[in-house]
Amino acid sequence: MIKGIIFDLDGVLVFTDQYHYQAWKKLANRLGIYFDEKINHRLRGVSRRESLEILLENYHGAPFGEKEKAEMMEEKNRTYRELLKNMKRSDIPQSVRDTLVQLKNLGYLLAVGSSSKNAGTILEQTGLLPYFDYISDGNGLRHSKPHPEVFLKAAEGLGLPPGECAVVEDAQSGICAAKAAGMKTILMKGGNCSESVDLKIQRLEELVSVIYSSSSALVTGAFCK
(Lines of atoms letter the chains of each structure in order from A and count residues from 1; the text may use other names and numbers.)
(Lines give C-alpha, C1' and ligand atoms only; values in the text may rest on other atoms or scores of the structure.)
(Ligands and ions follow the chains in the order given, each with its own letter.)
Protein backbone atom coordinates (compact mmCIF):
# COMPACT_ATOMS: atom_id res chain seq x y z
CA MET A 1 0.00 0.00 0.00
CA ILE A 2 1.37 3.39 -1.00
CA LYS A 3 1.15 5.80 1.94
CA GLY A 4 3.59 8.52 0.92
CA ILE A 5 4.16 10.44 -2.31
CA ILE A 6 7.48 12.16 -2.93
CA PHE A 7 7.63 14.87 -5.58
CA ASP A 8 10.62 16.05 -7.50
CA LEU A 9 10.49 19.84 -7.54
CA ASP A 10 11.63 21.33 -10.82
CA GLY A 11 9.70 20.01 -13.81
CA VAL A 12 6.99 18.46 -11.63
CA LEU A 13 5.71 21.08 -9.20
CA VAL A 14 7.45 24.17 -10.57
CA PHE A 15 9.34 25.10 -13.70
CA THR A 16 12.56 27.05 -13.19
CA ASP A 17 14.49 25.86 -16.24
CA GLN A 18 14.53 29.39 -17.63
CA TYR A 19 16.20 30.72 -14.48
CA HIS A 20 18.80 27.95 -14.39
CA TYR A 21 19.53 28.54 -18.07
CA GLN A 22 19.91 32.28 -17.63
CA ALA A 23 22.22 31.84 -14.63
CA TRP A 24 24.46 29.24 -16.30
CA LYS A 25 24.43 31.24 -19.54
CA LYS A 26 25.65 34.35 -17.73
CA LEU A 27 28.54 32.39 -16.21
CA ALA A 28 29.37 30.74 -19.54
CA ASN A 29 29.40 34.09 -21.32
CA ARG A 30 31.81 35.51 -18.75
CA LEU A 31 34.14 32.55 -19.27
CA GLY A 32 33.79 32.64 -23.06
CA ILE A 33 32.18 29.17 -23.15
CA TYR A 34 29.55 28.15 -25.68
CA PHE A 35 26.33 27.22 -23.87
CA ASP A 36 22.86 26.70 -25.32
CA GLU A 37 19.49 25.24 -24.29
CA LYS A 38 20.44 21.78 -25.56
CA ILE A 39 23.43 21.69 -23.20
CA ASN A 40 21.25 23.13 -20.44
CA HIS A 41 18.84 20.21 -20.88
CA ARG A 42 21.65 17.84 -19.83
CA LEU A 43 21.77 19.59 -16.45
CA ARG A 44 18.28 18.52 -15.43
CA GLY A 45 18.23 16.40 -12.28
CA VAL A 46 21.96 16.58 -11.57
CA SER A 47 23.90 18.45 -8.89
CA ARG A 48 25.35 21.93 -9.24
CA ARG A 49 28.86 20.49 -9.32
CA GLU A 50 28.01 18.00 -12.05
CA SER A 51 26.28 20.80 -13.98
CA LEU A 52 29.42 22.93 -13.81
CA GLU A 53 31.53 20.05 -15.13
CA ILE A 54 29.17 19.68 -18.10
CA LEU A 55 29.41 23.41 -18.80
CA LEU A 56 33.22 23.26 -18.62
CA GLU A 57 33.37 20.53 -21.25
CA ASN A 58 33.43 23.35 -23.81
CA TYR A 59 36.20 25.27 -22.04
CA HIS A 60 39.61 24.87 -23.66
CA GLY A 61 41.81 26.98 -21.42
CA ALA A 62 43.93 25.98 -18.43
CA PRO A 63 42.12 23.69 -15.96
CA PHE A 64 40.37 25.38 -13.06
CA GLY A 65 41.23 24.50 -9.48
CA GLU A 66 38.73 23.47 -6.82
CA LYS A 67 38.60 26.94 -5.29
CA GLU A 68 37.83 28.52 -8.65
CA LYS A 69 35.09 25.96 -9.34
CA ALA A 70 33.54 26.60 -5.93
CA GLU A 71 33.51 30.33 -6.69
CA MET A 72 31.86 29.66 -10.08
CA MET A 73 29.12 27.58 -8.48
CA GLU A 74 28.48 30.29 -5.93
CA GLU A 75 28.42 32.92 -8.69
CA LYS A 76 25.85 30.91 -10.62
CA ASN A 77 23.76 30.36 -7.51
CA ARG A 78 23.74 34.06 -6.62
CA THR A 79 22.42 34.86 -10.09
CA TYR A 80 19.86 32.05 -9.86
CA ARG A 81 18.61 33.16 -6.44
CA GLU A 82 18.18 36.70 -7.73
CA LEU A 83 16.16 35.39 -10.66
CA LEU A 84 14.01 33.28 -8.31
CA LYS A 85 12.72 36.49 -6.77
CA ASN A 86 10.62 36.78 -9.93
CA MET A 87 8.65 33.67 -8.92
CA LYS A 88 5.24 34.16 -7.32
CA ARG A 89 2.19 32.22 -6.17
CA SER A 90 0.43 32.79 -9.48
CA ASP A 91 3.16 30.80 -11.27
CA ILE A 92 1.62 27.64 -9.79
CA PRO A 93 -1.69 26.56 -11.38
CA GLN A 94 -4.58 26.18 -8.96
CA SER A 95 -4.93 22.61 -10.23
CA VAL A 96 -1.54 21.77 -8.66
CA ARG A 97 -2.63 23.13 -5.28
CA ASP A 98 -5.96 21.30 -5.55
CA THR A 99 -4.14 18.05 -6.31
CA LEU A 100 -1.95 18.36 -3.22
CA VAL A 101 -4.95 19.14 -1.02
CA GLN A 102 -6.90 16.17 -2.38
CA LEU A 103 -3.99 13.79 -1.82
CA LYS A 104 -3.64 14.97 1.78
CA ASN A 105 -7.41 14.57 2.29
CA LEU A 106 -7.08 10.99 1.06
CA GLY A 107 -4.51 10.39 3.80
CA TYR A 108 -1.27 10.42 1.81
CA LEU A 109 1.84 11.91 3.37
CA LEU A 110 3.60 14.29 0.98
CA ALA A 111 7.27 15.18 0.62
CA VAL A 112 9.57 16.95 -1.80
CA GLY A 113 12.72 15.15 -2.89
CA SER A 114 15.00 17.55 -4.75
CA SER A 115 18.72 17.85 -5.30
CA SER A 116 18.36 21.62 -5.30
CA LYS A 117 19.73 23.57 -2.35
CA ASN A 118 17.20 26.27 -3.19
CA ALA A 119 14.12 24.07 -2.79
CA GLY A 120 13.00 25.84 0.39
CA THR A 121 13.27 29.26 -1.25
CA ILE A 122 11.27 28.12 -4.28
CA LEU A 123 8.54 26.54 -2.15
CA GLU A 124 8.25 29.69 -0.05
CA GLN A 125 8.19 31.99 -3.09
CA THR A 126 5.36 30.00 -4.67
CA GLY A 127 3.42 29.35 -1.46
CA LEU A 128 3.74 25.57 -1.75
CA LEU A 129 5.66 24.93 1.47
CA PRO A 130 2.60 24.34 3.75
CA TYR A 131 1.38 21.45 1.61
CA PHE A 132 4.30 19.16 2.48
CA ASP A 133 5.04 17.05 5.52
CA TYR A 134 8.77 16.88 4.83
CA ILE A 135 11.34 18.52 2.54
CA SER A 136 14.41 16.56 1.45
CA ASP A 137 16.71 18.79 -0.56
CA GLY A 138 20.33 19.29 -1.54
CA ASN A 139 21.30 20.80 1.80
CA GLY A 140 23.12 18.15 3.79
CA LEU A 141 23.05 15.50 1.06
CA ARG A 142 26.28 13.66 0.30
CA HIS A 143 25.09 12.27 -3.02
CA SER A 144 22.94 13.62 -5.85
CA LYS A 145 20.55 11.67 -8.07
CA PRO A 146 20.72 8.95 -9.39
CA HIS A 147 21.89 8.01 -5.90
CA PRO A 148 18.78 7.24 -3.80
CA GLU A 149 19.83 9.31 -0.77
CA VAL A 150 17.43 12.21 -1.35
CA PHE A 151 14.41 9.89 -1.55
CA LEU A 152 15.50 7.65 1.31
CA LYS A 153 15.83 10.77 3.45
CA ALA A 154 12.33 11.85 2.40
CA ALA A 155 10.85 8.47 3.35
CA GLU A 156 12.62 8.60 6.70
CA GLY A 157 11.26 12.11 7.26
CA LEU A 158 7.74 10.85 6.56
CA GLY A 159 8.27 7.91 8.91
CA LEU A 160 7.59 5.39 6.14
CA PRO A 161 9.55 2.45 4.72
CA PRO A 162 10.69 3.03 1.13
CA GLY A 163 8.34 0.36 -0.18
CA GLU A 164 5.34 2.41 0.91
CA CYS A 165 6.43 5.47 -1.10
CA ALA A 166 5.91 6.50 -4.72
CA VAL A 167 8.03 9.12 -6.47
CA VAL A 168 6.78 11.57 -9.10
CA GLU A 169 9.64 12.51 -11.42
CA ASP A 170 10.38 13.98 -14.83
CA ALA A 171 14.06 13.03 -15.21
CA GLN A 172 15.84 9.73 -15.73
CA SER A 173 18.29 10.39 -12.91
CA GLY A 174 15.34 10.78 -10.54
CA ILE A 175 13.60 7.65 -11.78
CA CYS A 176 16.82 5.67 -11.31
CA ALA A 177 17.20 7.14 -7.81
CA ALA A 178 13.64 6.15 -6.90
CA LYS A 179 14.18 2.62 -8.20
CA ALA A 180 17.42 2.32 -6.25
CA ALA A 181 15.51 3.41 -3.15
CA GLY A 182 12.98 0.61 -3.68
CA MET A 183 10.10 2.99 -4.41
CA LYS A 184 7.39 3.01 -7.06
CA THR A 185 7.95 5.39 -9.95
CA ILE A 186 5.56 7.81 -11.66
CA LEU A 187 6.78 9.69 -14.72
CA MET A 188 5.33 13.04 -15.79
CA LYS A 189 4.72 13.60 -19.49
CA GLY A 190 7.62 15.35 -21.14
CA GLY A 191 10.10 13.70 -18.82
CA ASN A 192 13.40 12.60 -20.29
CA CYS A 193 13.60 8.92 -19.35
CA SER A 194 14.37 5.65 -21.12
CA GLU A 195 13.81 3.60 -17.96
CA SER A 196 10.65 1.56 -17.40
CA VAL A 197 8.34 3.09 -14.81
CA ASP A 198 5.34 1.90 -12.82
CA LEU A 199 2.99 4.62 -13.99
CA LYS A 200 2.84 7.51 -16.46
CA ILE A 201 0.70 10.61 -16.17
CA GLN A 202 0.08 13.45 -18.59
CA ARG A 203 -0.56 16.15 -16.01
CA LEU A 204 -0.10 16.37 -12.26
CA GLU A 205 -3.85 16.75 -11.66
CA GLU A 206 -4.35 13.20 -12.97
CA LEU A 207 -2.43 11.87 -9.99
CA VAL A 208 -5.36 11.80 -7.55
CA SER A 209 -7.64 9.57 -9.57
CA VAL A 210 -4.85 7.48 -11.04
CA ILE A 211 -2.88 6.68 -7.92
CA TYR A 212 -5.98 6.20 -5.76
CA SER A 213 -7.73 3.88 -8.20
CA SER A 214 -4.50 2.16 -9.23
CA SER A 215 -2.87 1.58 -5.84
CA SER A 216 -2.95 -2.18 -6.37
CA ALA A 217 -1.40 -1.73 -9.81
CA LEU A 218 1.41 0.30 -8.30
CA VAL A 219 2.07 -2.48 -5.81
CA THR A 220 2.18 -5.18 -8.47
CA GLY A 221 3.90 -3.10 -11.12
CA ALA A 222 1.06 -3.76 -13.53
CA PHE A 223 1.44 -0.30 -15.04
CA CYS A 224 5.09 -0.72 -16.03
CA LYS A 225 5.80 0.47 -19.57
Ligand code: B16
Second form
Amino acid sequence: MIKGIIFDLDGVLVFTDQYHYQAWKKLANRLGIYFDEKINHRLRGVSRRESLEILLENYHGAPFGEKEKAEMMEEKNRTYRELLKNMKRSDIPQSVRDTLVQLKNLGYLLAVGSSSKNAGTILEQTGLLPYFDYISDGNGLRHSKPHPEVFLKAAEGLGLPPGECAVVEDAQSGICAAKAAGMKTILMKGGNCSESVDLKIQRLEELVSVIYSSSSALVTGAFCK
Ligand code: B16
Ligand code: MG
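Please could you give me the other form, the form predicted in complex with the ligand, since above is the form predicted alone?
Below: every chain and molecule of the assembly, starting with the one above.
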Protein backbone atom coordinates (compact mmCIF):
# COMPACT_ATOMS: atom_id res chain seq x y z
CA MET A 1 0.00 0.00 0.00
CA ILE A 2 1.53 3.30 -1.10
CA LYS A 3 1.19 6.03 1.52
CA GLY A 4 3.91 8.44 0.45
CA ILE A 5 4.94 9.95 -2.87
CA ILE A 6 8.45 11.28 -3.31
CA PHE A 7 9.00 13.72 -6.16
CA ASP A 8 12.27 14.35 -7.88
CA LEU A 9 12.57 18.11 -8.39
CA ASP A 10 14.32 18.95 -11.64
CA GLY A 11 12.60 17.37 -14.63
CA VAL A 12 9.47 16.50 -12.61
CA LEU A 13 8.25 19.55 -10.67
CA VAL A 14 10.44 22.20 -12.29
CA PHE A 15 12.52 22.38 -15.44
CA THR A 16 15.85 24.13 -14.92
CA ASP A 17 17.71 22.03 -17.47
CA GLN A 18 18.44 25.08 -19.64
CA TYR A 19 19.82 27.01 -16.66
CA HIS A 20 22.14 24.11 -15.79
CA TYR A 21 23.17 23.96 -19.44
CA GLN A 22 23.89 27.67 -19.73
CA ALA A 23 25.89 27.67 -16.50
CA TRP A 24 28.00 24.61 -17.41
CA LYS A 25 28.44 25.92 -20.95
CA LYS A 26 29.78 29.23 -19.65
CA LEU A 27 32.35 27.39 -17.53
CA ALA A 28 33.25 25.05 -20.42
CA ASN A 29 33.74 28.00 -22.78
CA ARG A 30 36.05 29.73 -20.31
CA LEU A 31 38.11 26.55 -20.01
CA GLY A 32 38.03 25.87 -23.77
CA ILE A 33 36.20 22.55 -23.29
CA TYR A 34 33.66 21.23 -25.79
CA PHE A 35 30.19 20.98 -24.24
CA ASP A 36 26.81 20.56 -25.91
CA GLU A 37 23.16 19.79 -25.10
CA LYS A 38 23.74 16.06 -25.56
CA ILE A 39 26.44 16.04 -22.89
CA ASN A 40 24.20 18.22 -20.72
CA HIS A 41 21.51 15.54 -20.99
CA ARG A 42 23.84 13.12 -19.21
CA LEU A 43 23.86 15.45 -16.19
CA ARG A 44 20.18 14.89 -15.38
CA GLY A 45 19.78 13.75 -11.80
CA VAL A 46 23.55 13.63 -11.40
CA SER A 47 25.26 15.56 -8.58
CA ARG A 48 27.20 18.78 -9.22
CA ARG A 49 30.48 17.01 -8.51
CA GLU A 50 29.77 14.15 -10.93
CA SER A 51 28.47 16.64 -13.51
CA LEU A 52 31.84 18.42 -13.42
CA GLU A 53 33.67 15.12 -13.93
CA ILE A 54 31.50 14.41 -17.01
CA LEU A 55 32.24 17.91 -18.37
CA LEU A 56 35.99 17.37 -17.80
CA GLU A 57 35.95 14.17 -19.89
CA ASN A 58 36.54 16.49 -22.85
CA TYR A 59 39.46 18.27 -21.20
CA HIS A 60 42.81 16.90 -22.27
CA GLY A 61 45.23 19.16 -20.39
CA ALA A 62 47.04 18.57 -17.11
CA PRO A 63 44.66 17.22 -14.45
CA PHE A 64 42.99 19.78 -12.19
CA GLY A 65 43.47 19.65 -8.43
CA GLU A 66 40.68 19.44 -5.87
CA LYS A 67 40.85 23.17 -5.08
CA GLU A 68 40.48 24.11 -8.75
CA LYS A 69 37.56 21.71 -9.14
CA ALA A 70 35.85 23.19 -6.08
CA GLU A 71 36.28 26.67 -7.58
CA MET A 72 34.82 25.50 -10.89
CA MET A 73 31.75 24.07 -9.15
CA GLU A 74 31.35 27.31 -7.22
CA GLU A 75 31.66 29.32 -10.45
CA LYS A 76 29.03 27.19 -12.19
CA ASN A 77 26.74 27.41 -9.19
CA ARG A 78 27.03 31.22 -9.07
CA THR A 79 25.94 31.45 -12.71
CA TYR A 80 23.17 28.90 -12.14
CA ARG A 81 21.83 30.75 -9.09
CA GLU A 82 21.82 34.04 -11.03
CA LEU A 83 19.71 32.32 -13.72
CA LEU A 84 17.42 30.80 -11.08
CA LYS A 85 16.37 34.35 -10.16
CA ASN A 86 14.29 34.25 -13.36
CA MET A 87 12.09 31.51 -11.87
CA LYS A 88 8.73 32.59 -10.57
CA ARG A 89 5.52 31.16 -9.15
CA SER A 90 3.82 31.31 -12.54
CA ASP A 91 6.41 28.85 -13.94
CA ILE A 92 4.47 26.14 -12.09
CA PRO A 93 1.15 25.41 -13.82
CA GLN A 94 -1.91 25.67 -11.59
CA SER A 95 -2.74 22.10 -12.66
CA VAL A 96 0.46 20.90 -10.98
CA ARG A 97 -0.45 22.70 -7.75
CA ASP A 98 -3.96 21.23 -7.98
CA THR A 99 -2.52 17.74 -8.40
CA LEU A 100 -0.38 18.11 -5.28
CA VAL A 101 -3.41 19.33 -3.30
CA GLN A 102 -5.53 16.46 -4.60
CA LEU A 103 -2.90 13.91 -3.58
CA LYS A 104 -2.73 15.47 -0.12
CA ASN A 105 -6.51 15.37 0.13
CA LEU A 106 -6.42 11.69 -0.78
CA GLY A 107 -4.21 11.16 2.26
CA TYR A 108 -0.80 10.75 0.65
CA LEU A 109 2.26 12.19 2.38
CA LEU A 110 4.38 14.15 -0.08
CA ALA A 111 8.15 14.65 -0.14
CA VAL A 112 10.80 15.98 -2.48
CA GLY A 113 13.86 13.81 -3.18
CA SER A 114 16.35 15.86 -5.16
CA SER A 115 20.10 15.74 -5.79
CA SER A 116 20.16 19.52 -5.90
CA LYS A 117 21.69 21.64 -3.16
CA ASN A 118 19.56 24.48 -4.54
CA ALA A 119 16.27 22.63 -4.02
CA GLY A 120 15.20 24.86 -1.11
CA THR A 121 15.75 28.05 -3.12
CA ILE A 122 13.84 26.67 -6.11
CA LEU A 123 10.92 25.45 -4.00
CA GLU A 124 10.66 28.75 -2.16
CA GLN A 125 10.92 30.87 -5.29
CA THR A 126 8.22 28.90 -7.08
CA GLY A 127 5.98 28.79 -3.98
CA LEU A 128 6.03 24.98 -3.94
CA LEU A 129 7.51 24.54 -0.48
CA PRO A 130 4.22 24.43 1.52
CA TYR A 131 2.91 21.48 -0.50
CA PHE A 132 5.46 19.05 0.94
CA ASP A 133 5.72 17.25 4.26
CA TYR A 134 9.45 16.68 3.92
CA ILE A 135 12.32 17.89 1.72
CA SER A 136 15.29 15.59 1.13
CA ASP A 137 17.85 17.40 -1.01
CA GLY A 138 21.52 17.32 -1.99
CA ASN A 139 22.67 19.08 1.17
CA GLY A 140 24.32 16.74 3.63
CA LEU A 141 24.04 13.67 1.41
CA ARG A 142 27.00 11.30 1.48
CA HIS A 143 26.02 9.57 -1.74
CA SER A 144 24.18 10.80 -4.80
CA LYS A 145 21.69 8.99 -7.04
CA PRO A 146 21.77 6.11 -8.09
CA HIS A 147 22.54 5.51 -4.40
CA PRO A 148 19.19 5.29 -2.54
CA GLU A 149 20.22 7.67 0.30
CA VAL A 150 18.19 10.69 -0.84
CA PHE A 151 14.97 8.65 -1.09
CA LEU A 152 15.56 6.65 2.10
CA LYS A 153 16.01 9.95 3.92
CA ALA A 154 12.75 11.21 2.41
CA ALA A 155 10.86 8.08 3.54
CA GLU A 156 12.32 8.43 7.02
CA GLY A 157 11.30 12.10 7.03
CA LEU A 158 7.75 11.06 6.16
CA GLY A 159 7.84 8.37 8.84
CA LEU A 160 7.13 5.61 6.31
CA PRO A 161 8.90 2.35 5.44
CA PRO A 162 10.47 2.49 1.93
CA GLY A 163 8.03 -0.14 0.65
CA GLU A 164 5.14 2.26 1.24
CA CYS A 165 6.66 4.98 -0.97
CA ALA A 166 6.53 5.63 -4.70
CA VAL A 167 9.07 7.86 -6.45
CA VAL A 168 8.32 10.09 -9.45
CA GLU A 169 11.50 10.55 -11.50
CA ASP A 170 12.74 11.70 -14.90
CA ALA A 171 16.26 10.27 -14.85
CA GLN A 172 17.78 6.80 -14.97
CA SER A 173 19.99 7.52 -11.94
CA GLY A 174 16.86 8.42 -9.96
CA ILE A 175 14.88 5.36 -11.05
CA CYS A 176 17.83 3.15 -10.06
CA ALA A 177 18.04 4.96 -6.70
CA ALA A 178 14.31 4.42 -6.07
CA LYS A 179 14.57 0.73 -6.92
CA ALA A 180 17.62 0.34 -4.70
CA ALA A 181 15.56 1.93 -1.92
CA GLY A 182 12.83 -0.69 -2.45
CA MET A 183 10.29 1.85 -3.65
CA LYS A 184 7.79 1.85 -6.51
CA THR A 185 8.85 3.81 -9.58
CA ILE A 186 6.94 6.27 -11.75
CA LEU A 187 8.75 7.64 -14.80
CA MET A 188 7.86 11.02 -16.27
CA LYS A 189 7.88 11.31 -20.03
CA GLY A 190 10.91 13.11 -21.37
CA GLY A 191 13.13 11.15 -19.05
CA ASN A 192 15.89 8.99 -20.46
CA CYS A 193 15.62 5.63 -18.80
CA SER A 194 16.14 2.09 -20.03
CA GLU A 195 15.20 0.57 -16.66
CA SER A 196 11.84 -1.12 -16.17
CA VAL A 197 9.46 0.98 -14.07
CA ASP A 198 6.13 0.38 -12.34
CA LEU A 199 4.30 3.21 -14.10
CA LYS A 200 4.86 5.79 -16.79
CA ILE A 201 3.13 9.14 -17.02
CA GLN A 202 3.25 11.85 -19.65
CA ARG A 203 2.46 14.74 -17.32
CA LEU A 204 2.40 15.17 -13.56
CA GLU A 205 -1.32 15.97 -13.74
CA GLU A 206 -2.02 12.30 -14.66
CA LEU A 207 -0.78 11.12 -11.31
CA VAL A 208 -4.08 11.08 -9.44
CA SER A 209 -5.97 9.04 -12.01
CA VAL A 210 -3.02 6.79 -12.74
CA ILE A 211 -2.35 6.00 -9.10
CA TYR A 212 -6.01 5.32 -8.52
CA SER A 213 -6.67 3.17 -11.56
CA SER A 214 -3.49 1.17 -11.23
CA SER A 215 -3.11 0.97 -7.49
CA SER A 216 -2.99 -2.79 -7.98
CA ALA A 217 -0.01 -2.35 -10.33
CA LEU A 218 1.73 -0.34 -7.64
CA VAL A 219 1.03 -3.03 -5.09
CA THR A 220 1.69 -6.10 -7.22
CA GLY A 221 4.56 -4.61 -9.21
CA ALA A 222 3.16 -5.11 -12.72
CA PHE A 223 6.19 -3.62 -14.42
CA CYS A 224 6.24 -1.76 -17.69
CA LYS A 225 9.28 -1.12 -19.84
P1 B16 B 1 22.88 21.47 -7.83
P2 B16 B 1 17.15 16.56 -9.40
C3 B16 B 1 19.54 17.48 -10.10
O4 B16 B 1 18.26 17.72 -9.62
C5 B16 B 1 19.66 17.92 -11.55
O6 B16 B 1 18.86 17.10 -12.38
C7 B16 B 1 21.08 17.78 -11.99
O8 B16 B 1 21.23 18.21 -13.33
C9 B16 B 1 21.99 18.62 -11.06
O10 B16 B 1 23.35 18.44 -11.42
C11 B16 B 1 21.78 18.16 -9.62
O12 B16 B 1 20.41 18.31 -9.29
C13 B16 B 1 22.61 18.96 -8.63
O14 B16 B 1 22.17 20.28 -8.64
O15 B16 B 1 24.11 21.85 -8.57
O16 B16 B 1 21.83 22.54 -7.79
O17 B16 B 1 23.19 20.94 -6.44
O18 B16 B 1 16.76 16.10 -10.76
O19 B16 B 1 17.75 15.46 -8.53
O20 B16 B 1 16.08 17.33 -8.68
MG1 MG C 1 15.46 14.97 -12.19
